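The chain below stands alone and is given as structure tokens, in the form predicted alone.
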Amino acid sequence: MDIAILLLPEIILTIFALIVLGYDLIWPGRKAVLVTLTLVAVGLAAIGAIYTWGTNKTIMADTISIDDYGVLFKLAGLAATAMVVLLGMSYIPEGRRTQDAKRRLLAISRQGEFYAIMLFAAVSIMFLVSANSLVLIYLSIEFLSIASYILVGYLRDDSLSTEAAIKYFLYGSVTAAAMVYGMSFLYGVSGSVDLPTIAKVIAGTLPSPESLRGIVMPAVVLILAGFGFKVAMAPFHQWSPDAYEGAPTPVTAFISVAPKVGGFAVLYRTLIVALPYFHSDWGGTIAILAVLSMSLGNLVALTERNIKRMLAYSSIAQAGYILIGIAAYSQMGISSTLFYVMVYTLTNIGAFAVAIVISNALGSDSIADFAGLSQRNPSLALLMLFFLLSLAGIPPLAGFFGKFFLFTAALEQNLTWLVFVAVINSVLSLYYYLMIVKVMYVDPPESTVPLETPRPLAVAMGISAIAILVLGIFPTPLINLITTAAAALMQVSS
């Protein structure tokens, strides 16, 4: 096959990224045609993504995978782009930012901006998921983190938002050092970049691979610093609350889904790909952040009054989760890490179309501002009453299947008290959650005038709510898929 019908899905979101640049050079405003534009585009993309199915080859050098597990994970981060393309069709920066009238029409004018910026955020995902050379892995991550900067910062008068951009930069700039730190350790033992090399050269050292325990580990360390920032997980998740407290609701959607698709993606396949011999190690490691991540993400989370911290936090304690699939090095955790981070994506973006809704309302993110959803839209509670369920892992929604997967995939490498603490952190996570609800249904409303939802808010909220609960009671399609994906990833592991 092509190398360009390979990189079919890459090609066509840079083109059509630029073609949304010039159009709105040349005429401004038009923000149904942007939005069309981003949305062919990702579509396209996805057709051809799915086109290279069953492909299983490297190209370029060596540098670009084109497999399934790959491919699964580009659907899912076209998918985050889609729904968040949708969220921002009707939102409104809120009141308390937008004071004066010309610096609220100039925060929601360049549209063109926007669209473009995040169809490049979606082609950084694309290569770093298919990623096969630690060079590549380095660049598509800060591809990616510079396009979030720039989003996280996008309402450029707004002080929040600045100083949200910011620290994001900041701790990702620190994080970056010490990645590419680590990726240089392994390149000093290997003598490539390659991440199928390295385990080659690593596996035939003399007197033994035992003998390179003392850098190997360390580059882990490293390497982990620049990968857990992206997802988000603990230690590395200092700049989480603030950046999604002070980017547009849209943005906060995007950063919390889209570069764990990418992340968690590829650092599944450095662990397992480029250095197997060493994952009773570095599956030890993982196993802490993932207790590290799933405690401190969900005790913070109970102390927040604010909706978008308080998700910050609860993506911090779903990182936690999605860990557990890592640290059991298997094939059926690698199925159970695909289908969670696919249903947290669905989830976690219809939760903040509701979020956007309410604030575009009000002005404000409070989950105080929650009081008495039930009878002022009562199809909105409904949902958000589905997606913090599924947050939460309540049968029959899909996070309850996903959270099954990976204690199961746990079980079987008898990492059980692992899935204790997981189930002990699941248990506290039903408190914050079910405070929301408690709020939407019980609180009395400050005001009785209806809520409206938007169309473009409907629709993704309406596809996220279909699909967790269609995933959680016939997950089995989409778990053949995934087993098929996870079963080539071994295959080159082994």
Contents of the next structure:
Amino acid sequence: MDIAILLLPEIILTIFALIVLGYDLIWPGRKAVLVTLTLVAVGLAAIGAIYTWGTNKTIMADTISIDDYGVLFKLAGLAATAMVVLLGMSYIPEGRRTQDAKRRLLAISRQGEFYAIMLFAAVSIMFLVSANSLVLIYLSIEFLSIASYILVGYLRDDSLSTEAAIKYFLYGSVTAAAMVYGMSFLYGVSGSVDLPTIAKVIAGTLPSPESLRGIVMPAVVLILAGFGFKVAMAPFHQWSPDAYEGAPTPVTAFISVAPKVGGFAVLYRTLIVALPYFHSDWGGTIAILAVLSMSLGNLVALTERNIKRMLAYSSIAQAGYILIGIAAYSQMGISSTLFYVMVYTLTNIGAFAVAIVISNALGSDSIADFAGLSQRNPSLALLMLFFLLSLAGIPPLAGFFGKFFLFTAALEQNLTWLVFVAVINSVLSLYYYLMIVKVMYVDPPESTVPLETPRPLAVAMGISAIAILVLGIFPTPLINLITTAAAALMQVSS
Amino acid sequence: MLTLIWLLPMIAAVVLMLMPKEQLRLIKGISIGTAFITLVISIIAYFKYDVVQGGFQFVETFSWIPALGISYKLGADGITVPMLLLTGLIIFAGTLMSSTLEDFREKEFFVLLLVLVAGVYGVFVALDLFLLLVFYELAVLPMYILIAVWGSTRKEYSAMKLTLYLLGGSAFSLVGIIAMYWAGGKHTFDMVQLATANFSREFQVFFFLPIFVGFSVLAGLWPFHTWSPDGHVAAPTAVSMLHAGVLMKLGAYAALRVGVFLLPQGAQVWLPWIVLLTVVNVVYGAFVAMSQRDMKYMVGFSSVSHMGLVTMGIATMNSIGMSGAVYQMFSHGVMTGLMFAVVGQIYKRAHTRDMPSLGGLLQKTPWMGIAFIICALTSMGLPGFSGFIAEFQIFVGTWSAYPILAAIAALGIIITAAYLLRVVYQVFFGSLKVEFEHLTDSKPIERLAMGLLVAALIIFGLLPTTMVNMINSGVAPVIARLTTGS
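Can you now output the form predicted in complex with its partner chain? The one shown was the form predicted alone.
Time for the whole complex; same chain goes first.
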């Protein structure tokens, strides 16, 4: 198949990003057109991605691998982008509501950049999830990071937002440097940046690949710093609560899911394709990081009173659960990771959408503002209940099956201790998720004025709620697709 | 038929959710109607179940998530059917009792109640372990909101404690269940097929504990029982009834069905130790109940004590003890549901549950008084009521398995008699206080609810044969596995 067709998603997104930029330059302030263009771009890119389903080949001098594993992650990334665009449509930046008309105008007049950068970020995710060489991995991670920094600091006259961006940038630069350093080790060992070649050279080392452990394992740890930063797992998570809090909420939703989609895709692919020989070593490292991430995220989240910070720690914990699937190096491990990443993406965006409705109406991100939501807007409260319970892993929502799947994969590899740690963590997390439920359903509302839900947000929330309900009850069709993808990747590995 | 029994309440819950909240009469009507239909279904199941044939009947099955060997499989055996009948009775009485609810946010109350009921029925009829877990958590979670919104006395604390304890317990069971999926080599969650798997002895010994204890948390096993009195007290009447009456049985049921039935060698190793905990349950629960002033706490701890008898019966690992345990699950469910119904009515009218400050209520509220006295007699195990049949079997079973413990546990019976007689005396006899002169007796609809439960206590006390035979047919396969050890 022609290379141009295989790269259709990337090409479409890039062209549309430029169109969006240009259109906004010529006819500024037409939000509806910009949003339409962006959504069309994402939709076409998704069609392009689906078109390449079942291809399974490498192109561009083996730097890009077009395979089913990548396609599924691409679709997850595109879904996240589309929903965040819907979220961004109705978001009114804090401190910038009607009283400050001039500043508000400023925010609106720069709409084009916002959507263009979102599209560029999507392009970088497309490359990241199908990257097959260390160089492309590094480039696309940097690409994604830079787009994210700009989005986080998007409210440039808001000090919190700027601070968040700087912090994000500093952490990102350091971890990226560590990652490149680690990659240089792998290059030194194998003389190649191509993932399958690295595996081949390691396997063929004489007298035994064992002698390389002293170099490969430090390299893994350094590379994990870079990936760990993207997926916000402990101990590379410190930037996330501040960045989450300071960023405009739609962007928070975006950085809580999109870099995770890209990060986990590339993390698993790198370990599986390049380093299958050392799987028991990195498996142990990942298991320890999983424990760290889950426990730290959940424990700190218990004390948070700000919804964005709480969701930040919750997503650190969620990253820990996903790592379980990676620690279980197996086909089912890949499948369960893919499934959980998708479910997590949908759920988290839904939860942030509810937070946007609340902060639009009441002007704060405090959990206390959810008081009496079940009376002010029963359907909104019900949606939030769904999202929280799915994150907590309560049936029949998809979060439950996702965790069940991860645990099943881990127990196949006899990681019983890890699963016990994870279930204890799930119970811990239940406490803070239920605290929000309590605030919504038990606490009396401050006023009985009903809260309005803007339509784009309602659409986004509706899609995620239906998706997590359907995936929770009938996961089989998705599992069948995922199993195909996982089997293909596992074959490359062995 | 079994699909209908859980699906109907679920559909009703969704329908109620879409209805305007002003249509109170209709909302209550739909709830009561649904509860009644499920009761009818459970009665039909009771009479249609073929005891001679035994085993799982009314089986429905189709493949659900084949990638993980999960199927949607329902069925009922001699243990399930009495539990269905119990659930039907309690939920019908519970919705009748709640129809006098004049609080606030009634619509949400009934929606959650129906979801809870769907979960409870689901656990009893599920034959697939994944499905069982889904229903189990579905039954526990609505509790949180039900108690936190409509409860009393430290309701938020109690609701959170209850939810964390119960879901924490089930999380441990979940690990054991997934481990069974791999260990048996069957790659299925179907209980019937897992029963034919060969689990190694080490595996059974290791995983029996998380599974059995995880589920037993819900059965109020000491020392994991502390959520239960708090939860019972905080919950609104109908929820207390369902909770003590049915929900705690889910724990014992799942512990028996998943723990003892599927991992018999693990049971043989651990149950002789767990029985010690159950004796503590029985005796300690009774002592604590004796020292309560709050009537609802008293009933709550008496539940802990009686549920101890259930787990003790299971731990005997002989036919008569286990059969008694299941009978006790039914009998205690009905009895405790009735007790909470009476306590709820008293509290609603007198606005206190402090027993020493009540007194002479029998003069004003004979219906409640008589219902409570019948409960007390059942609870003490007097012949003629269902409690006697149950406790007699349990003690015969325990005597043959652990004679010394049986003697100690019998102490619990004596204390039970002591505190119950004291309650009856303090609350219903003696002189009526001036402030309670105005008390009114139960409304007709409440009388109907109480009458139904009283009738069940007496019928199954006088004519136990049908149910005992049914339970024996359900317990037989468990005993068979325990004796052959595989």
